[in-house]
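Below you'll find only one chain, the form predicted alone, shown as structure tokens.
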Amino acid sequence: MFASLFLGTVHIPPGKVLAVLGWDFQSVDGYIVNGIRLPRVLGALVGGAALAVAGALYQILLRNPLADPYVLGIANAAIFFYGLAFLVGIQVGLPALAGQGVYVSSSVMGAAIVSALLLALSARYGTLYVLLFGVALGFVFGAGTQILIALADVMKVGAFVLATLGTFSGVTWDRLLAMSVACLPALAAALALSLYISPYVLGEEHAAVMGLNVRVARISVIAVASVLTATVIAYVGVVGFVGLVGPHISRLLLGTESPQRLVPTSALTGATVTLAADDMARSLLPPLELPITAVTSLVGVPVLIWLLTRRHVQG
């Protein structure tokens, strides 16, 4: 984190970091630090936990480890309906359907939604079919964003084109502060749903003898981890793989599937791995600003490609 706060196109000595943090907004170099990059830093904290959570969420519901918002298409669901909300609100003219709330609501929306749909293939169809619908979803919902793109460039609205780039450079304290109320909350009821469904990693049959109520194990994964996956888009745009990269590396670490152990140390590494590849992105061909899913792909593809063929070599 404290390394981050010395990134930047703008040189500032790490000592003259450490002399205006936290408190000098007046002089350059205090507001360049204060203002633009420690909300950008503690944003790619609070993001990367989010959707890492979310990921292992996912993973333990459905029993699989390559499952991510992502990979499943429930991140181009959410940017989908982000970008109904926000064409149709400036297209009407309703400044009720125009407002952050509401975006957040449509990615929310869009991401249950698709998470249902992929449960419910899981039970008819198995899981590794889920990864294939999810892809195919994924590919649908990503040329409904396209389309919309196009149409936003007919209206002139180039800032639902800038939404769907995954960065986390307009993070302002406003910002961060309405995406930690969503995202905060969440993230300490998967804490504790991670207590609860602690069976579920033996499959569900096994979870319901012991006594868990399957359905509401369902439906409150389903919710906190849509919540988790939406926020962070509708705020800083699709950020690709830190859902599979960050359990995995916590599974790598624990060498356990235990879910109470599993979420908080995803929460960890989602945090970390989401930091690095911010100062990735803003660093390797500065003062050009690559979108994080371009930085994160680099990382997740190998593990993704890891993860099928050690499948495949287990099956």
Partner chain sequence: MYRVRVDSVEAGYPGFRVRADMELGEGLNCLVGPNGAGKSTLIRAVVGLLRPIRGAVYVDGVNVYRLSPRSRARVLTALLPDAPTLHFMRAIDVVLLGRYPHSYLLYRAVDEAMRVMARLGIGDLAERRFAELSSGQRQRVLIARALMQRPRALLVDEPTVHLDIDAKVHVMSMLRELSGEMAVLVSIHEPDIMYRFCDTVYLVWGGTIRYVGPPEEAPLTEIYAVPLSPAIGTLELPAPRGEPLLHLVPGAGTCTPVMRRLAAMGVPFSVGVAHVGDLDHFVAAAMGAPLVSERPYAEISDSALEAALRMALRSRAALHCGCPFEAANSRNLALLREAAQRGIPVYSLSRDPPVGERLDAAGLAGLVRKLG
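Positions refer to the first chain, counted from 1. Computed from a prediction, not measured in an experiment: that's the story for all the values here. Basically, rigid core = biggest C-alpha set you can superpose within 1.5 Å across the two forms. What changes on going to the form predicted in complex with the partner chain:
The Cα shift for Val224 between the two forms, taken after rigid core superposition, is smaller than 2 angstroms.
With the core held fixed between the two forms, Phe168 has its Cα displaced by under 2 Å. In the core-superposed comparison between the two forms, Phe81 has its Cα shifted by at least 2 Å.
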The other form holds:
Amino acid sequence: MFASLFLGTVHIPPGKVLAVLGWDFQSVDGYIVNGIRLPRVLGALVGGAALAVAGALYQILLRNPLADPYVLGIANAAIFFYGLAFLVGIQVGLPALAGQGVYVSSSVMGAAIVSALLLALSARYGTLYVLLFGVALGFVFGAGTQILIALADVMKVGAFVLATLGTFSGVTWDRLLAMSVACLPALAAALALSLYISPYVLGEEHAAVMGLNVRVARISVIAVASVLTATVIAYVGVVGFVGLVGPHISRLLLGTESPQRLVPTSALTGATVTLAADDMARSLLPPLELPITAVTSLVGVPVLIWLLTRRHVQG
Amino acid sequence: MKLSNIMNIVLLLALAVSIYILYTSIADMRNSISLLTAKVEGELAELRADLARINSSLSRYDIEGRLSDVESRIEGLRRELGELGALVRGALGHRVSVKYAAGFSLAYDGPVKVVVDGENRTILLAPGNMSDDDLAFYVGKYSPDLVVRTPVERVVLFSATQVALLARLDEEFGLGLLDRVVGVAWGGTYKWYIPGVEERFNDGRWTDVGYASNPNYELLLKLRPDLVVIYTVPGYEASEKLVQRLDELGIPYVVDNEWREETVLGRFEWVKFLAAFFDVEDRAGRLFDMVERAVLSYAAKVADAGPVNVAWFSIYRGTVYAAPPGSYVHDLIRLAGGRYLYGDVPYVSGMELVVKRGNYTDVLVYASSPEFGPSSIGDLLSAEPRLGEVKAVREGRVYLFSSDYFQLGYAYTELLVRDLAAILHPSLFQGVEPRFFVRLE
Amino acid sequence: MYRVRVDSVEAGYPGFRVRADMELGEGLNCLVGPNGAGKSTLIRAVVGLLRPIRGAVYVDGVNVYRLSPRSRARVLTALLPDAPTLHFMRAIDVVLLGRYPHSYLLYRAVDEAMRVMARLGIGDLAERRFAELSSGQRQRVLIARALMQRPRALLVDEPTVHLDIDAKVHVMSMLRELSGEMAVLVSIHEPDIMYRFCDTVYLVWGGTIRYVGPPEEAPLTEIYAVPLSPAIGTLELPAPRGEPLLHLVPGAGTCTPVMRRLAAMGVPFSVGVAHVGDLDHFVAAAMGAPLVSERPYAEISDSALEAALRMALRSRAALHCGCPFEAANSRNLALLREAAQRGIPVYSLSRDPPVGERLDAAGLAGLVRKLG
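What I would like now is the form predicted in complex with the partner chain, since the data block earlier showed the form predicted alone; can you produce it?
So here's everything in the complex, that chain up top.
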């Protein structure tokens, strides 16, 4: 994490970084370190942890190793509403978020609508139905976005596609604070939830006869994971792969799928992978900044493959 | 005496009396004639005296010299008239050359024109009255991708900048080119800032053929256009499909890729390309010469003013989307007497660079319009607080595009250059209010 | 002792309902019935996985439907037939999960989990991965998990389905042993298991409980088309119909494997004379083959001999299954000799045939081909 502060599109000597770290917001270099890099590094940690934990929760709930934070269509909905604002000019937003820009208010709106629908459904229907509905909803919004793109001005589409790729470069101290206010309690809730849903690894029915209130578990998992995912989408955008690969790396490293160990360690692996990916995004081809999603795959996939083959050799 | 003798005597007497009377009246007449003659001669003498006076005054004002001057002017006018005649005949033979544009070419061969368009397709423009045999000769000579009979009468346009360019030609020369447009790919996705366009759609003179990336081909066929003017984006799937479909359907089209030009004048020069199909490229050439003169005069005016550092980007969630180096924008800034600060940066970059160069940034053009961009500097800062480190933001020298920038700015290229030059060097352009840029309060 | 009362519980899905009244006392209670009879539905309804349409389940007088899922899991639990798919978790981790209704901090129960596993004879499996265990070992790990809940009633749905016979016996013995400490209800569909382990049988068929009582008297023949011999607790194939090809001369169970082979090959046969109580008699009777009987240990009567001879003469051949001839069955030898004299080919599976041509067990198929 410390090393991340030395990396960036602008080269600042390490001694200078240490000299200004933490107090100097006046000089240009000081501002770059304290005003740009520090919140960005912390944002990557919080965001990565949030995504990996949301992914872990969904993987446990849906008992599907391919589940990620976007499996229930949240990202597609967020992108669709942003597209509506950016490509068509129809802005659906919450007045409270007006100051945060079009993307934040539109995408939060999208994520909130989907989450609310899923929560309402999960109170009445079983997990499988919620999954099917979520995936279907994702497809609907995905199709909606494609229509928007088909109708839009060609020149705008490129900018739109770039804009939908997540990045941590927009994390300022204010936004880090807002993000943390939403994410940290949700992460704490996820930890508590990981104890509550521990029998879920055996399957929903096994868990039910072991005294788990499946309905409460389902609702709270979706609620907590939605808050985490929606918050990250709002402030960072759609960052792929971390939510999928973070839990898997923990699972392979620890050799367990027990939620009470998987959830906290996913937070750590997610934060680490994301930070490493963001470091690479910033420093691989300066002054170009790569989209983080491309880099998370670059970082995460080799680790995952190495762990998988190592386990295979052992087995 | 016999009665007959008496009658004879009477007759003789009457005759003698008549002769007498006649004689006396002739004498009277002779008398009055001589009187008249004397009178006329007197007056003639007076006239002669007058003439002598006039003659003497004439020689005093050098009328001869003046007359020859008038004659030489008439001669000059006659010569210009001859040149004008040549220009009018130029529809068949006079050449308009391409100086700046890299994306198209225009050549003449006897009665035909050969155009290479934005996709490197060869298009043969033949006069409408050329015989098929003659046409076959030229087709054999050039084996073109498309033959267009000019002037075209039913045209479909695919972008608002094309509409704007024809509108400007109409405005300057009253050519009525927009009346030969029958359809525009609009799709209702944006607002029009070009006067008269909405009425043309409303009263049905123009048909909206749908989205430029995916038009309604049935409508397009139904319009039976002589020519469809499209643009393409290389590597973009929708573009490839559009071209493929038009080929399949046999709709005559030409690719107008002015947007890919990297110089300001090169981009505007596409006005000649468009005009060639209407056989009015001589007029387009005159418009271009005028714009060129204006642009170069603004550039000359600011040449010695000392460079002003300009940033030209938009920011979205901390990612900086700067105008790429070597682009149209780069050239525009250079002409307006600015130094582009991000000439070394690819399209996408980060806030660290913006802050690092913050103190050198004299003027920021925030690449967005009032509809989508920030409404004030405070708004801009709340979306991206780190822009507070940029001098131009602190000093309030932040500009957005006007709402009609993307539609009309290009058709009035000389005003774009003037606006930017005025923004960068306000002291040299006192009283100039930017037409296509809006200052952020 | 623990008593579970299932009071008019009615449950099901659209188009299918099952209804039950049960009182589970000591001993192993078995829910028996063919597939689709509603055993699983009933168990799922009792344990609360399926919301019952009406009725109540009382454990020691407490209606468990009124309890929260967590409290209910402390009173009764179930073992479900589909084994969970796990990749990494060790056996002990799975057992520890049983602690859940008592405490969220599962790891504190490691000692108890080890004790339970040791008691079930799987202490040495604790560190092994659940995924690497055999089906029988997994089943025992899951039983240990259930015991960690310290329930007063345990419902087990199809515990023996995928197990080999050793594991079946092992698991059923374990459940039987547990039935001394808590009410245990096991659903099974294999009659041989039922006859050997169950104390009380609840026979489920057609959406309701048709019979409650000891397994021996359970009217399985009404439910299953396949013949059962309750005394031996095995199922048999029905005897092939048609003109008998072979007449079998039985005794001391020697014909039982022959009859099963012939039934499997679809070859009709007749049997006689067999003594009541002889294994051959049980099997032949269960199969429904033409059979001539004699009272246990009695010498074969004239009429029985006469009847058996008539059968033998109608066959293409007679086969002596190899039973030695002693006082009670000596006239079966006479039967064979008479048949041989009258032109019926006689074969014997005996190593030292007292009559007819010797045939070894492997030659049976060849003989059938020759005759057929």
